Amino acid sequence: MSGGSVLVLGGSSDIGLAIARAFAAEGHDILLAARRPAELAADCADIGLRHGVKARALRFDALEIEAVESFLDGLEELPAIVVCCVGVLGDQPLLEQDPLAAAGVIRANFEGPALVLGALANRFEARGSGVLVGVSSVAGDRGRARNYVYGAAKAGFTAFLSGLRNRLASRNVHVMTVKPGFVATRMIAGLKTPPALTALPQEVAMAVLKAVRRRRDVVYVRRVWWLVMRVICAIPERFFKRLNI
């Protein structure tokens, strides 16, 4: 993992910034890609000063599919590691009634992230090296009444990453799926979540850093979520549909 820059897509998110700082502490130059890069100027300056690395912000919108290739062409060099933290939760009751809002959530959590990582995969494959990390969610392990639009999009992203990992397994390009549960970020601000199941952004960042070192395939954060989701996935459908979880 030594050397090479790290590109963080969704770099203005709490998780994205925490991941950027974790890799910067290891000596990696950082590229933060976000829709409003000017807002990241202070973060880039702090990362550079604190860790003695180069850090800069780039404009990137995962929903602008037609601009993906030009965005990648505009990079000074192809990064060694890319972490995609793009995503939006949405409001499930609203999404049930507003198809356009639901489409936006699906695009932000699945279509955009999948297509940009697919484009990067082609370039990494041609180079013969690289690491792609997709931040998905435990919500994609089984559809649940409370967040099934978001969960369905994350399920699609998880499946995409799995297929990409299998395709590139013999090409020296590693693809990793990260599945956080609750994370104390702005995205879930105001929601009451169980402390034992709620990670901090820094926990996610360190889990990603360690998993990249070890070339892990799928990582749950916190690890207890692996067991929680195994239990949830094992409930027969005839009983599961009676639950409101």
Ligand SMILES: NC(=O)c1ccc[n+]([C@@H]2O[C@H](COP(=O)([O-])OP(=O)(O)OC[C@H]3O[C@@H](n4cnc5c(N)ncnc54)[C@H](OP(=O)(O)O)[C@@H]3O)[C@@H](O)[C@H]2O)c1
The other form holds:
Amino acid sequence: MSGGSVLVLGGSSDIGLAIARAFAAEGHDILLAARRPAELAADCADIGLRHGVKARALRFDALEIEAVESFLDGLEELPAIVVCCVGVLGDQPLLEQDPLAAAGVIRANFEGPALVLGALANRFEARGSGVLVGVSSVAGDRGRARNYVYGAAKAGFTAFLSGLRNRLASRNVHVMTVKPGFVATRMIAGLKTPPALTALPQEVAMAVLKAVRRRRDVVYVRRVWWLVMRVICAIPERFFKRLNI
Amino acid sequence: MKLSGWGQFPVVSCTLERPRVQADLQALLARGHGPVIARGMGRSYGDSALNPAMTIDMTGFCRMLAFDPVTGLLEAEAGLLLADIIAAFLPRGWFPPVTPGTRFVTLGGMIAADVHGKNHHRHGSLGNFVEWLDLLGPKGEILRCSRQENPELFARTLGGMGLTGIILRAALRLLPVETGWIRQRTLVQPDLEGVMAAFESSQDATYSVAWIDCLARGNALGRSLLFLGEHARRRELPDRLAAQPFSVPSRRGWSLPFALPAGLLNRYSVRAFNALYYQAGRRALTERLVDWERYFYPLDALAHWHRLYGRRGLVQFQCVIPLASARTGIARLLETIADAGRGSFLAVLKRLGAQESFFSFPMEGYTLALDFPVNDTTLALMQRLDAVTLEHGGRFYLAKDARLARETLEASDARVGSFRDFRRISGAGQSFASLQSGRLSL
Ligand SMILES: Cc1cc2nc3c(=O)[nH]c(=O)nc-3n(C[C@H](O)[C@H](O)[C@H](O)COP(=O)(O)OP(=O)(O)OC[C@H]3O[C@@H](n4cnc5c(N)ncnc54)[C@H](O)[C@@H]3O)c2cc1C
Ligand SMILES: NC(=O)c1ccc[n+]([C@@H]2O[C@H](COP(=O)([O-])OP(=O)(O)OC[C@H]3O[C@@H](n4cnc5c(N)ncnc54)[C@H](OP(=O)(O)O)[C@@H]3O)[C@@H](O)[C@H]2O)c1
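I would like to compare: after the form predicted alone, may I see the structure of the form predicted together with this ligand?
In what comes next, the whole complex appears, and the chain from above leads the way.
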């Protein structure tokens, strides 16, 4: 599989880098978009050397909504595949007290990612091809006390992706939602998570690669998460509200 | 976390950190909680890469940074795997200039042990191909070291077993090759005399190594198979291979899920040796093409083969005897092994070329390496082998060591004092230490 470059938004993320490597191994050129592109020079060199592809880093801040169109205009060519890994977990207790911080989390998980993918969708639609992959989260499947600011933003992102998919299904533009479950990255480095429910970034990357080939719509990386979320969503609200999970 | 070297002896509980950015690595050093040791893939056999208080796993630093397709110079982070270097560069016509018998080692680990390969008599150790390295020193400073800049620190870091600092990055010159195949010749040798004469007359061969049957005694002492190898040129391949000279048949990997009783290994390895011995004898000196993987890394196909040695693990004995006394020294070692009646092992014999270095293992002579299951009898046998080595002016390979006595090391290697002084004066002694350096007071 070759054909077209892959743009990773949030290219400095552990998951995003793993995805970039997986696509590079298949012969795709790579663009890593991140707030501090200079820090990605070594990763670009490595990807290029290992896989004999072109890899570059670009400056991109998902919160600069007014700059989205000019960012896209600045690309040498419209990529074939875009993967958005932008996200911020945030410290829930703090977010409950600090509306500005909470707004930041909501914007970084929902507003920014949704609007940039929306802008790309328009260009893909015009071209008549393209794949958009949004990395959302199982946390968006049901709000919980532990992380509902993040969860609500991811829920919004998931709904946005679903709508985009619906809109573009007949336009040869594929939209995929990824709900990775726990992934051993720096985002959750401080948390203790059950090993059976925790994937490695490479595992997420392989799952995304496979799912893009098969044009899957919604992907849970480890199957067990699908079941876990089914169960969690099936619990009636009057019990759920008293649970601590 | 329980850690060990490849021999799974000793197994020690160590605090292990795996930083991925330089600042985190520097912070670990700056904590001032006593010395740390860097660790690569833990393919050294014993306790070189173990420090209970703080062992730093360097495999998080594994990026390739630059490559010059004209000179073959690869710049990379120290945790990069040799296997990844081969995977990326062999298809482009480059091979590691020196390689140990496994490719699951890191660039940093290879430099720290200044590894040698089957071509040592021709090309020397890995250090010859290291253009520069960036070293994280005792105070968290980063120094570029090469033959021009900080030359002493550079030379001491080659073979310095992680005790001069932490290697962050290095530049390694790769070797151009035309194919992924080796032309292998097998010479059957009836005794030690024969195999050493054959080594001496094969000095032109790029690669040479011998397997010795340690069961053989008396007239057959040193009975062996000598393997010589050359990188095949493209025109030397049959057409069907020449079309894609770097693609070799893929091998199915096997893994040993648990430890087997130690006796099993001896029986099988010796049987395999005998089969080969007679086969090669019958087909008299045939030359054949062997792919790089089978030639250089036959053991890599069986992941966790060390578990063959049973639960208590294995120890490797590896010494080098200087050329002048090599004949008698190696003979005495083999006799000692055969006398112990535990001799159903294969030993590896290799001619090393001349090498001057601060603390690296190789010197001109013959190196003998063999594995033993850990038990009281083999540990006692190894002490007898130590004594024979000392008598013949030989020394020991720290990357294989788990049990050498400090006095033995001192008696074997006049360079120890200067290495200790350097560690004291530079401050490295306070910042970098392994269980091995503690045991040997380095
Ligand atoms: C099957 C097998 C075959 C082998 N064959 C050979 C052979 O033919 N020739 C040969 O020479 N060796 C051979 N070896 C030994 C092996 O090559 C060395 O022990 C090598 O050092 C292992 O590299 P590693 O990355 O696993 O390092 P480790 O075992 O993790 O560490 C080895 C040493 O390197 C130091 N080190 C590791 N990384 C760094 C770093 N970034 N900075 C500073 N110090 C560091 C450690 O502190 C330690 O002292 C063999 C080993 C095995 C298991
Ligand atoms: N790890 C998990 O368990 C898990 C589970 C489910 C979903 N996810 C999702 O997976 C995605 C990747 O996360 P990760 O686990 O790989 O963690 P990560 O390494 O922390 O990745 C988060 C990424 O988002 C980027 N980012 C944050 N705000 C940004 C902004 N305003 N503009 C541009 N980029 C911004 C970060 O870039 P900087 O380097 O510039 O900060 C970083 O690349 C996230 O969307 C996360 O929500 C993770």
